[in-house]
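What follows is one chain in structure tokens, specifically the form predicted on its own.
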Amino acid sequence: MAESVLSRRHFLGSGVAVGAALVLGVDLKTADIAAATPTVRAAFAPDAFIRIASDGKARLIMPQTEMGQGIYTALSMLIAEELDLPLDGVTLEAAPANDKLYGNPIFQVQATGGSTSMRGYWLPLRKVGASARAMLVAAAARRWRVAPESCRTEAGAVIHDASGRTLGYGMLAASAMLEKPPAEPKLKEPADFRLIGRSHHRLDTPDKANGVVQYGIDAMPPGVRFASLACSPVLGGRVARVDELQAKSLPGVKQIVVLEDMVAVVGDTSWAAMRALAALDIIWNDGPLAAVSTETIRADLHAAANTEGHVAVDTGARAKLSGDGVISAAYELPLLAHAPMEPMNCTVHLTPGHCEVWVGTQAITMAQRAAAEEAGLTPEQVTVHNHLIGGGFGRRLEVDGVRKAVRIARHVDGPVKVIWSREEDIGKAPYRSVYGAWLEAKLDNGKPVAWSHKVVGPAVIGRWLPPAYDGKIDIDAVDGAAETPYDFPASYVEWVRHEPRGVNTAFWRGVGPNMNVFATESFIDRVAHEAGADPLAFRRSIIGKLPRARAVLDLAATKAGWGDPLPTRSGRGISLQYAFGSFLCTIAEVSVADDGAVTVTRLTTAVDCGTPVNPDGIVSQIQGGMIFGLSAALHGEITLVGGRTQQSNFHDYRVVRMDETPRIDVHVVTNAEAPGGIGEPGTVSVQGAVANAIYAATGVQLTRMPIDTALLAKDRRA
């Protein structure tokens, strides 16, 4: 089969005129940006983030990665707001790998994840813009010999109303560099915002629609060849033998690279490499983890729950959890894959003394260091071109794909693009770990007087960001458990570190709160049931110190029609959370068929994430996160037999389809608080809300995801 020369890019871009002006988010490669825009001299470069050329164009050196979450638009709004520029007056250039200049203020490394982009850059980027504006005003005032206070800015120009004079930023760029940056630049008051708080279309959408945008998988350096790889199907396994005869006879095959734990075929086209890889006869030595299965992983998890852990919170609950009125329950989440729509890929050109990498990564400096280690070079000898990402979800916080690509590139003369098949990615990637939670509560006069939450799971932060781990508490593992929206008179939160055998674990969209909010909100409903209380009224009665939590609870309940009658075997369920610096309440409405099949008919969410920078973007993120979380609730599970993952593609690792997608209503609260995170809260809220709605509809509380319809069948209960 010959490959068509008509690519998706050519098809989508045909008939579309592409002008010389750069559209925000077109490409992350600096060289491509320069080629696509007029050559201009950056006369004003007051810091690591802002460049204003003599033609007045402002450029933001973007520290974060765009992976569909809209952060290119939202962060650009901060700069444009404080600089008094129109939003389309800011163009982008991806920041090079440099933790010192571009490290995420929360992580201290150059990484995009954990719903931290807006939380981390809300003040720093506004101060960057305000400082640059002050320097431009000072330059104009000096030229006009007037007081800076008598000048104002608007639409990329400094204006002196008293004399009617105006100077564009481009005309001031060179002289503004001579001005001293203010020690503490004056930020705009919220009442003066022109952009922040108003909905704006995503600026990268047009070029995604017409095919101009380049993702990592689109990188095509001259002379590139294509590689398809197969890693050991069992973690820790090794190659025993490879029969290459049939594969070598296929057209387009250039070489076969056999390493100790993987095999790659390099070809002229990706199709040639994939065909040849399939034709290889590979015998694997599975190693000591070949006996691992889903059953052994679950048994290990439950055994770990019987051990002592590290205490995250202790306000005297343990002494009270005895006698009558003590309620207990255990909850569990399975292994999950990330399955981003853009398959994992990395292009590498390794030459003596230098390594060039093209990739879409959430952690560019980690990718740079990983490439350097595998190539035997220093990080300074590695150049990483970071691209837009077609789905990250935490998968691209890992750099295992970069390591594998560099290892293959060491055996290839010239650039090589390594692409993981969907089966390779789902079957052998790092997974969201199994998690367990064991909870207890004691009721007195219908209210919990003591609350205990034991979390069992891995230390992903401990591995990924060691400085954030003190050896006792992994902050991600207890996120959503150590701090809840509720006021318990006495609490006890404990974490047991447990690394599952047979798999590597990684962050997954929603991270630690996925487990802890699901467990907490499910158990709240269980305790409310034991107290004979309505779940909404029960929650309202135990919220005291966080009025923003009660506000989103009440708003969601009102919008969802809480208390309105529903048909038989239908129900509504609540999930309330404070996580990622945001308050969010979701109410799910479900119907359960007699055979146990669950249909989620409606999801209603109220979200208070502080100042809503781009409200439309917030709604989009909640909607997308909910669909991601609903896929996990209805279908998501990775299972192992004989050390091997049983799922391989979307036919058996299901995502929610169009006919399964419920009506989703999102209501954004507006206030002047500092922004919270929004990329992950929607994912977190779904499982608890849906499980509680099923509980209301059937009287059966599900304690493990995904939903087991057999437990809900009407005849089973009879």
Second form
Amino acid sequence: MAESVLSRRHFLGSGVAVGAALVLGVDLKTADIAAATPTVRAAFAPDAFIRIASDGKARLIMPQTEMGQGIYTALSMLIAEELDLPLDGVTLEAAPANDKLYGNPIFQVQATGGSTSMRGYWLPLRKVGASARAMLVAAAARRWRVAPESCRTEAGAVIHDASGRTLGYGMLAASAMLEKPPAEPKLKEPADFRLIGRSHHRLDTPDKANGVVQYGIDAMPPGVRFASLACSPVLGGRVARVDELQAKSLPGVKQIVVLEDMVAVVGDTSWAAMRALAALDIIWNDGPLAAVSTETIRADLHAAANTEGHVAVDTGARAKLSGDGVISAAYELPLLAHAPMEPMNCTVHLTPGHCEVWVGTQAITMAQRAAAEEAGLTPEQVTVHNHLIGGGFGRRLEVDGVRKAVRIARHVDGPVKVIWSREEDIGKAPYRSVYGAWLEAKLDNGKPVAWSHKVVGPAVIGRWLPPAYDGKIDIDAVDGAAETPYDFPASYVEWVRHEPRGVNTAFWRGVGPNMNVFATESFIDRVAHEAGADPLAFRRSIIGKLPRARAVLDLAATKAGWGDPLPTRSGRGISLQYAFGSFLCTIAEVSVADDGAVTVTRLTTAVDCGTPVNPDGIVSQIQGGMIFGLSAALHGEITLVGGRTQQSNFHDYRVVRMDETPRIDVHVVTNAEAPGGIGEPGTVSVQGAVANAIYAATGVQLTRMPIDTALLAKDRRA
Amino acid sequence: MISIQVNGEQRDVEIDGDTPLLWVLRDVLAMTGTKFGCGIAQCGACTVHIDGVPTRSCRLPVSQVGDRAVTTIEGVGATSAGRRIQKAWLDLEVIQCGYCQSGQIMAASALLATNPSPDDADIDAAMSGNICRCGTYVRIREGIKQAARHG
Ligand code: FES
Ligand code: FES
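We have the form predicted on its own; now please give the form predicted in complex with its partner chain.
Full complex below, order starting with the chain above.
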């Protein structure tokens, strides 16, 4: 079993004891999610999505994790919309850990990531709401002996205008349970939406403004002790020897736990534990991976590019890529840490036959299974209290932290809260992998007649979600490369699986498209340059099959003042993408100082993510996503020497701060298409746009992130 | 025994005086609104007010607080500047994951309390020590300006 700790009192509601209820579920396991039909579930069934009880509120069993992206609000809006309830008529209850019942329709496991939540739940949750509404109407009509068609719903009540009668949902819930759910629940037409498409205040933010909200790191089970840990600085290293003498004598130290590959100190406060850990003299056996460095990782990446990969797209480009007019370039991205503001942490209480875990995770069932494995229990014997998350970005799709905390807890009497220091978080975390891209195009009469793109990078899906990987193409690894916004008469897209030696890799906000869109958009500018064409005009000339891509391109260009004069060593650059089901174009404006220092002065984005469910939430995700991408472009790089990470905290793993934040303008296109993802597209668009703006400003095309200002110094250009 | 005044209340704690105020608040007093982010005065997540001055509690030994007044996120709403900042934050939906926001709100309300109409340069100077990984800076800037207008 599992439950969640939510911050808002109204989320917790009044328990299930509110009388008879209308309970509906929907099977998310069917192959055709669009055709799935909600059905009635037994009262208090574990697989319900909503319960409407005598208080008239709809209790939504929330399958997704809130980590700042606003999904609690947006998914609640779907239910409220179809049910004709005000938004505050929906209360939330976090779904228990159960892949079968609450697996994300796209992943089939209960995980929040990949910008999938709205894409996955758009139809199922609306259908649940629509079915419930139809059953409430049927119940009222039966009671009044009128035709259901003569009734309407508004603000949580069924109304029969002809007779002036009204019944609240709470009064109808029990009898509605006896009605048959419609075989094909009728969804509202977009023109009838009252909530969807209008900006709503978020449900999760009030308690985040006053310190009331509890993240995993704030869990305080009675009697909790605090632990700090040090893992081997080299992947695969082992503890050789620990001198505990000095640390043991420090105040507040309770216990020193020495395991094969890590050392932890348990103390009266986290600080007592951290101080004592620092005082420990730990000698490590590094093992073979001490030979790994940034240089070996890059050399391996380049070597992998010379091997054959799996072909994702082949429409005959290869034969055409010879002779005059062939242009080629290679692009590369470095290792990155996630560095969410809430450092990794996990609190565990092990008792015979039971394990209780307090954590903020993007993947609750994986956390549950990991804890069970480490504790030697069954998943059913593990209770996971999931929390609101202080930044996920892919880091909390991994459950390494849960494993480590449980391993420590096995040696501790009573509950123990394990907190990673920031140095541990940045220095040892699984990282965003290095990636490389090798591209070729052939220009004929100023048009690219053939295009080839070889991606070299890891199979993160292959490791994290094996059933979704056919052993040939990792769909994330080629996302944004296999399908571009452009009409190339002939294409060839190939992917070489390459797992960097000596580091564990993980998803990182923007995932595969970070590389693929950066490479594609940089190369488009390069090819446009060779063709002597303006980057905007060149793109417009090769977009045909995707008019939505052209529309965001044109909108962003207009809003950004494309073509307006700029000072010397200033420039604008475009990045256009179709990824996560959304179209997005960002235009960056930069100025480059004579010493090569880059200032990003403005980012203008046009986004078409289909029906904009909560428009202000979309703007917010794009703004924040772009800052995340800008941190990577300006500063982001993890480097290794002797198998050890050289960065440790925010002074040497820099991220964008207020004084580096450009003006950001986001323009949201409104249409009635199915919603696309929005958490990641903004991040993806930044590197290409900024690199192209630098290209325009200086004539230098950067082919590797982060920006190397030395390449941009004025005297270097001559 | 060390005695400190937090949000107007006198609190006695049995703790090593070297312990930073952050961990006294969080682990001893169970006031978890103040956050740990870096431990080296680089991120601002742990910002509290000491006699109104924004201070990184991760680097302030509790023994050095003395009789100065400590204000945390749990108490800042009782001040005019804090109340206005919190309201602007919700009106403009500044907050995403929220983890950095205790520190942001403490830094912003300290700024507003001493400078009723900060301009962009003032905001850069006062707020650049506070990291937000969710990237809410654009709205933080707007939020401070809105709170200033509603002074
Ligand atoms: S935790 Fe104190 S400044 Fe980061
Ligand atoms: S709101 Fe998430 S770190 Fe600032």
